[in-house]
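Quick heads-up: it's one chain on its own, the form predicted on its own, in structure tokens.
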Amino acid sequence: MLSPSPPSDAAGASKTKTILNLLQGCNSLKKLHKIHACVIIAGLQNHRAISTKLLNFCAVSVSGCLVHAQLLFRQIHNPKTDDWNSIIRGFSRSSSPLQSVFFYNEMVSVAAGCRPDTYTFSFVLRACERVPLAESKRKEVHGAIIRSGYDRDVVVCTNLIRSYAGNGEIETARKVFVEMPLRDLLSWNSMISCYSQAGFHHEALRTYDLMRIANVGLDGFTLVGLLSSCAHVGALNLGVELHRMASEKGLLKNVYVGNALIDMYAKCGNLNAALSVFDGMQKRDIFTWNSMVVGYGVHGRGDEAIEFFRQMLLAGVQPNSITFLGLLSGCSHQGLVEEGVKYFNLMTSNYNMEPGIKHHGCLVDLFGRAGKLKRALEVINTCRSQKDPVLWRTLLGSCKIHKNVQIGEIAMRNLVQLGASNAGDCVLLATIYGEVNNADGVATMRKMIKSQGIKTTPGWSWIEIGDQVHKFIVDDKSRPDTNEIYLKLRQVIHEVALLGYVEEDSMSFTSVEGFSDQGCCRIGSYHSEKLAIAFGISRTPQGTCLRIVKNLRVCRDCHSFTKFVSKAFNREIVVRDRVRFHHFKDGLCSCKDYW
């Protein structure tokens, strides 16, 4: 078969020219096959200009394809770094990232005369972000940059930070950032994102002081960074002053600021502040509604999440499985059990979407508060996740609310079987043995901590107080304020046992270490809340609403005592525990003391 012969120099410039502009404006793959024909018919397969945006298109553009970008790639006399650039950057955020690590090795190994640029390197890491067990790559990479001097290039650092962080080398992204000796916005957002998705909040507010110090200004990126440590910390003070800036920067208008705020007011306990975001937002998603919905449901407020809903479905907005999730809690948390009912029946019947575990959690849950055991018993024994132990785990706590030790005993019973059992497990059913005076029960949940030496999970309370949050553990007396919260704690427990208050003890298996702060209370224990509730007192006005969040629920004995407190200071308190919200004021709770 004869070759195309190559055009006359007249005629070639002509013909190149215009493919580049078919090129350039080419926006399907069927187009670029038609180009590909033409380039092919004209001689210019070989012609570099040409060659490389073929390449570009296929790899890289959403209307690419990656096999075909492998075809031209390899008909490539001699491939450039752009070329390999190309190739490299399109399987880096493709289905399957271990093919650009690969054509990056091929690339380092026997390219000729190629070396890695910033761009090489930027999305070789991305992909070892993505790809599991690629630490040695990704340190090998690391070397590299180094040895290429591209240790000091932001864009290859900012990645790096994102590549280590992303696989959980969280202090490794940190001394990257800290050695990088030139950061710009970009990579200070990265870090804080990184810190914020990892679950380190305080860490990437911290970030963001020293961010303030060196002056470097903030974008919306950064404000849904730092929004969300405030909503995982209750740090509404700096949420609000980060709402006044996103004000002022003309910032609000961004949909995924508005959803950030929204979910951070809700989050801190504050649902009017929220509803304010959401009726100023010109557009919104499926995000702004859920998070709404959502915040209505956590706090035990299902009357208006469903109201949500409904508006939401009149706005043309289709639910998805964490609208279910927000609204299954809110009638929950509410006692609204047909309504809860009704809406995991239409996930099947309306939206074709199959419960997921945690839909089912809530329906465990739904049934249980209501005091609907057996019913939540049948929930697990119909669901085809009745191993999962979130299951039993949701069911023992209701148990522990109707004080039922029968099901109580076969929700431990699967737990243990399962291999899933915890302290706090042991924590529920010998609360409930200690509610019933069985201290046989409780004796043997001693017993099984002991033998199996479980270890609980430290109970921790957060405060913000000005722009500061503070955090506080169980018999805290790590502070240098130790002595003067001490006294002051002493003195709220007189000022609330003259209105009535009785500090509660459930049994000798609270002496166990450990138990105090895990739901159940050792006379003569000073629990975070508590402490932290003396603490906010001691630092705030009178009349000031203090707002409290912990890593564990709720014990008995600090329910009672917060909603003392709320009556004899005459304070608003909000508690976000690791269930629900609970508002205090004037002796009372919103959960009506069914939490």
Given for the second form:
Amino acid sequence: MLSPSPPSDAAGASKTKTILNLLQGCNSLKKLHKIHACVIIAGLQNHRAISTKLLNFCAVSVSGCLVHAQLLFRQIHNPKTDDWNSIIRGFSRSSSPLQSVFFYNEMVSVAAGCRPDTYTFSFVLRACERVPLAESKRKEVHGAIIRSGYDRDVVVCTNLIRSYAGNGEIETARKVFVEMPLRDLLSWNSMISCYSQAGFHHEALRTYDLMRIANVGLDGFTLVGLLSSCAHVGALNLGVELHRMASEKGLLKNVYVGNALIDMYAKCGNLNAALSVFDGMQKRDIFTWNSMVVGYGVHGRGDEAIEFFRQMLLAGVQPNSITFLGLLSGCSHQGLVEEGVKYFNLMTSNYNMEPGIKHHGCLVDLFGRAGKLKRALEVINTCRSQKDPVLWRTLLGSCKIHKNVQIGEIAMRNLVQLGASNAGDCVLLATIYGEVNNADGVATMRKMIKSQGIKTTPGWSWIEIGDQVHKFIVDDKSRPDTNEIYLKLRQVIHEVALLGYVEEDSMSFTSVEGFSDQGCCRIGSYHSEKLAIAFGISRTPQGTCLRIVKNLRVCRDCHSFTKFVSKAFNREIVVRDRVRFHHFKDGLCSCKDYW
DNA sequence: ATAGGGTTAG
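Shown: the form predicted on its own; wanted: the form predicted together with the DNA:
Entire complex below, previous chain first.
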């Protein structure tokens, strides 16, 4: 099909030039409509450069319009790669990315005389990233990329990495990364942030080691991904090093970097450093404030979390649901019951926010921790998400703190009814029974555990020594220096025993084989944090603070052990468990034995 | 002419 040829006289050429200039300076849809009208009046709608430019503007510009773009596209006879790219790109970031994939399909199957280029692939990959269940399409596009030789293109590969990683195929993403012939700063950054976002924090940090060897430098994006991973694994030493580099490179005024630093310091247990970064920030956004509120909250410093909340409002920043989670957890850990209730109610009354399941969980915890178990029960019974096992489990935990058999049994019954009871719940209730010397109850729980089969979350702890993070599991024997660590641990136990530490045996009823969930132990077994502490003491100079991250809650025996160690060895020990921080010093813990 | 990247909770 032949398109009518554009006017070729001098007047026509001048009109064409004028319209192209107008398009160049076009910055709104309204102006675009005017220009489009001029194009039609001048009979230039089939002029190649003009129609391509018009289409591109409509499809890609912020003030464009995809419906309009689609109409323009359909008017183009025999569209070229540029035109396809515009329409594929436009839809790839729209609310209907699937359209983008459809246009790509059409392009490769029916379009004559033009082929996808590196841009086309980048756009369609972006679209695939946002279309659910697009795995096979992504694979197909990947195949086409390889066949056309564009698997050597650094941008296309970076898009592939993001597209795979964003849909859980982190291993394939890694493979693309490793096999691409050239990696620039952006590809390294993408790989690191993909790992970090997917929860592969050690891999993220390891990638940074390789990045240093590759000598590509780093920027704010690198730092943000790495700091987030440092925060998750508690790698404070590396975090401090990254802080130093940020300041050297003048990146501290970057609000993303500042926010990531605050979060890293707070999650590594160093609130003073978090505060000093906060104070030095020129610009603060919702992330900045939330990081402070949540940071103080999880450390059990509710009144300071509240103070940050007040300052945040004064600074004119609107709180969001995360802000309230921080406030509520702070109130809960500090026993500020009425304040907590006040902020919970404030969500709906002042901010028109519907409290989510997590907020209800905080409220249950707030009452339960404070011993107001009936009110906690009421919360669950009156909230719409009473089918959620997490709420009942929270209540059961509170019953353990307050040795309340009656409500503990109610919580357990509900967990069983929901088909959600697990070994950890049985241990919690068994502990309560054990503490009130109810042997029958303990026996029942033991039977239940046996009949259900035990599914436990294996416990692990991380400790950072120098620039390395070391991981330990229960009774870990996997390391080459295992003998040395166990020897040290026995020495440490001996020393703290002299100060009065007694290994807890009140939990002997949990001596079911394989039992380790929720920190309840087999007799003669060593929890991961004990191993990590012994390792830390043997590998760091006198007086160095030990920082440990644990995936489960600290058990009572380990909690008591750590208190004694902090005194006997004159060490500050910061343990971040699944729920909160414990700062051990001089034989005492910041949680006041209340967790 | 048109491309690829970031933080909080869970």
